[in-house]
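Just one chain is shown here, as structure tokens, and it is the form predicted alone.
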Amino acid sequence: MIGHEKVLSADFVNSLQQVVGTPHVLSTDLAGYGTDWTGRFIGSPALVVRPASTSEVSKILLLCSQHNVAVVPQGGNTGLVGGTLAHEGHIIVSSRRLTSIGAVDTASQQISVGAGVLIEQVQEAAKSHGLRYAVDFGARGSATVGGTIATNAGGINVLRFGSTRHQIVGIEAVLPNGDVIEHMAGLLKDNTGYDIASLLCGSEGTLGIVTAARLRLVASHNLRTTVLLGCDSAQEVVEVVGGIRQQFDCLDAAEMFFLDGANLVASAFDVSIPFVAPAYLLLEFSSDIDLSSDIEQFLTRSQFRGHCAVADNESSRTRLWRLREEHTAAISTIGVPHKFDVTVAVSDLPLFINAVRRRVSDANAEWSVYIFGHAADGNMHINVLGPTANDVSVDEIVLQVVAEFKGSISAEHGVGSAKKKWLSLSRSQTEIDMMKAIKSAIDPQGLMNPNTLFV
């Protein structure tokens, strides 16, 4: 790859200002763009450029190609693996002004939106037409559509509706040389070659910048039934989830967390815990009927002996969900964690969780481990407090355990810069070479997010 300029020329900066307007080429007060959510990864962007249209993004990338300036695409900057931080004279191209929201197409159950639109805004637009955007997670109010496409974000509803990749029925993007791809018809059947949208989804901004997407919406059911169960162990959680999934086809979410995390949330945000248990399972169903009695009957038949709390209104539902969704924020109140979002087979979760706790404790008994995540798809969020930000020994420990269980080192937030050293734990050399070949063909100058994904 060609080396990138570390000092941006006045001609280049002036050209950027002509494209987007001087107020949208930022060179000071960049802290909000230069530090990711963990606080562990800090960049030093030379500039932040905020385009308002696909045409402006195209002109920016053409200029960057001509001046050999590397580009880091950034959405809501809610990532956890240092995947959208610029260094060495690189610039950030922010999607925050790409906020167009098209009309909801109720016939096809689709909507076209700009990359800077928040997930929560998509959800609200769909809701106003009796529909639903199925991607959901705690950062819905700050994560952008473009960012979730770049990382193929998952969230709490993957077991029923799939990850972001499954919601994309059209894509608009700008390639590193400024060329624009526009494939937004939303055709459910289109077998004309490679699936470009799927290729860009999960590419972490290394192939171009997504500027808009056409998204699939699903039917919104009238009733949500939310249940918190207190279990004896992670093993019991997995067993209950397995039984629930066989019995109910309307299970949206199955979230697992533990007493230590619940206590931390309760202390940090004054959230009440309905009962004390070693492990918790938060279940949510959506249907057109009240499932409370059916769920209680199932638990009785399965001889479940733990505690159970059923939300009987929206307020109690919110309280139960806060116990799970405030984990990330609560952990950040006591330190800067090493964060891992990883996946193993659901059946391996109990042994995997025990192995992670044991290995980390063996390395340093003073380190704290908080684990929570999605019990039905095997994705756990592991947070280790104690090691310094630059101490990667704990990263080595946790990710090696993932590899031993034949899991993935990244389930939702991507590889970023934090995990690229360990990509070979989840991908063969042949796969890595193939990905690099695709990257080289589309981005021969190596300008797009050069510190991410590959060593």
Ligand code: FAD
Contents of the next structure:
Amino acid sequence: MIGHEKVLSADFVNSLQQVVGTPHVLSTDLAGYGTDWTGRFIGSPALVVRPASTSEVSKILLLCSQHNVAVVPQGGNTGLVGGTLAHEGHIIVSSRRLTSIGAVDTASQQISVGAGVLIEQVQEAAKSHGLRYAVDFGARGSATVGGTIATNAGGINVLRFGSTRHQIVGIEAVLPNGDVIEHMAGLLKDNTGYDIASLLCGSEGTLGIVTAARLRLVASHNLRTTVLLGCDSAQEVVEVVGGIRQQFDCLDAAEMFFLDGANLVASAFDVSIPFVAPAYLLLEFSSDIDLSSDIEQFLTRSQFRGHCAVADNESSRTRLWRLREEHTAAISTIGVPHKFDVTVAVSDLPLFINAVRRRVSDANAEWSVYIFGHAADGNMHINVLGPTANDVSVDEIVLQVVAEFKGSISAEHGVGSAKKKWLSLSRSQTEIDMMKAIKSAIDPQGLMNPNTLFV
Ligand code: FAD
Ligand code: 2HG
Ligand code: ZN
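Please give the other form, namely the form predicted in complex with the named molecule, since only the form predicted alone has been shown so far.
Every chain and every other molecule in the complex is listed next, the one we just looked at coming first.
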């Protein structure tokens, strides 16, 4: 990438202070911004700037391009691939003050929100109008709309509603030269050339800063049914998920985890495991009719003979979900993991999981491996504890197994700085060249998030 300034001039810093106000240009106590959620990626940002409007973001990026200063956009800093890693001379532009929440438009089932609004806040706004924001995952209380767009976040409801990309009906963003794109009408039919919202979605802060979005909301159903099944193996999980999907189009989530992960969650937090099984499948349905007897009949007719726990109220639902959602936090209580967020064909999951466990254990039998994820998407999260933060030998091993299964090295978390070295395992050279051509057309100085996506 093209070089950028390593030392910020006083003139540049004064100009930033004039744009956002001195209290919003931070130069001390930056650890919360400089270190990622896992603690594996530790950067050293020169400054953190906290704009409160699109026009302030525009002025900041214009100043950065005039002074040749590299910019790392940041939302909730919950990303898990080192995508907000800022090095010497880089400034972090935080979206956390872009917090406007528009009225819920019930006629179009849409809402316009600032990039710094939290996912949980969008969910609450939708709920207050009997609607629902379909993107949901464990970090809902700290991840932002801008961050989820930049990473095209997935989560637990992708199998029914798609990923973040499928929820965006309008976008506002600032380009590296300070120009503003505003395309927020929310027209469902709008075939007028390249889909810029979709291009920015998944661009991981390398093309500009998302400042606002118009989001699609979906109908909220009255009845939610949550069921935990104890399975003999990953193979059985895959078979049950296939059967359930054939019969129920109201399946929201199908999450898989194993006994080792459940035990870890139970010992790290105050969560009990309702029954012991080698593998677990957590299913959630939402509909307007009571599905309990249909699900029961399905299980009786199928080959499934394992344990089953059904949540019959909100607190039992929360208990079941904690067993799955607390995996990330529980793993972090015992070390700094190497995380792999990968997809393979759903039918390959059992063989893939065995291959990963075997290859990691062959490399070092002392390393521990936790695997869990979104079963219906073929998206597994592999967490390896043992190797030091900078020892990428395990990354090489796991991502090569993914390539052998013709999978994706990044399912939903993005490439960030963690996986950029392995991008060619999932993308052809022609695709990478095309991405680089887009990047240099929009960001010719190479100032936007220079540590992310490309080597
Ligand atoms: P950040 O971490 O701040 O940034 C992420 C990336 O987006 C960076 O490259 C950054 O430069 C860029 N960026 C941020 N804001 C902007 C902006 N306004 N404009 C342009 N670029 C921007 N992810 C999933 O997909 N599915 C899950 O199920 C899931 N579960 C999680 C559970 C836990 C407990 C945790 C800690 C994380 C989880 N994540 C999950 C990962 C993470 O929450 C998502 O990647 C999320 O989208 C990051 O949002 P953020 O606001 O924290 O972004
Ligand atoms: C999840 O599905 C997240 O819980 C986090 O994507 C995955 O911690 C991880 O590896
Ligand atoms: Zn996930």
